[in-house]
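The data below hold one chain only, encoded as structure tokens and taken in the form predicted alone.
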Amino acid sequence: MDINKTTGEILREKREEKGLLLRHVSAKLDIDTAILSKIERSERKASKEQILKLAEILDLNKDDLLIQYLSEKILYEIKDEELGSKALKAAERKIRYIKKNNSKD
């Protein structure tokens, strides 16, 4: 998966590659076609559940697509922060600390 592409671009490319119409995929997701179109154009964020369902529908690796989705979610939260990169590194340390201490339970 190309990390330089948005989640929406990845979804659109894969949908088109499979020859699926927006209306068919949106029906499987039980959402309006306009919403899926906005997700593909990165004008609207999909939910985690929608991402997992889209991975299934489009035969994408669920973990890879979920990592793409989560990384964008983090990016949009901190991209304009002067200390965003440092905060991200601190968060990574905290995740390792929490996992290490939770594994002792």
Given for the second form:
There are 2 protein chains.
Amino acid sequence: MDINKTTGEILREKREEKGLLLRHVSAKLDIDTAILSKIERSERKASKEQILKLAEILDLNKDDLLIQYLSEKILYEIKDEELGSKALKAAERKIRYIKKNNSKD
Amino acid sequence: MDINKTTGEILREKREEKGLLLRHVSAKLDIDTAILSKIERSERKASKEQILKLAEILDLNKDDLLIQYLSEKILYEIKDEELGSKALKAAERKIRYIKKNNSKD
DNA sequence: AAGCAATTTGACTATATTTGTCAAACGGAT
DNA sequence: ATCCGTTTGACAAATATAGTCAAATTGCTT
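Target state, the form predicted together with the DNA; input state, the form predicted alone:
Now the complete complex, all chains and molecules, led by this one.
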């Protein structure tokens, strides 16, 4: 799973690889084909639940797909921000700090 | 500005240091004191515009406060996620990749 | 080129989330 | 007991998100 593809691209490629139609997959997700089409073209974001279901349907590694999906969500938060990279680094420092101090649980 | 304080804590400390009341600051922000109170206690998120105004009002470094604020937003996206740290790292890789390929502009 | 299946688009609706107001309650100082 | 700053929670308005549906478009295949 290439980190520099979008989640949508990954989903579309795997779906086509398996010879499935939007119709087939969207039925299993219980949404309209239109939405799945938009998800694959990154016009809409999937929900976490949909991502997990898609991993099952398309035989993609759940953790990998979820990481891909979450990282895209993170990027979305900072996409127009000059200071985005610095914010990311700060977030890492914070998460490390939080983890350290939660080890007391 | 301590990275391991919340944005709210930073704002409250600096406001109190300057001897300002919620009333004073919220008037400049043009919101109710109730909201500012909630922002300071991390019960609500400020908007980016409010953060920038707050930096001015409280004489805080704009970039530092913005980084603080954005990193908190990022953290919020992954706070309940097992795979949060991995997603953060993936986001960094992506942003590096994007920057590399945009240098053609 | 016509016909047909798959996908895309866009208008629309419903629902959820966010952002704010307001008034009442709380807490500490005098 | 009153005053003043802050907090709380119910409510309303505005905005964002998720979805449906039908029509338009794309791309085969004949």
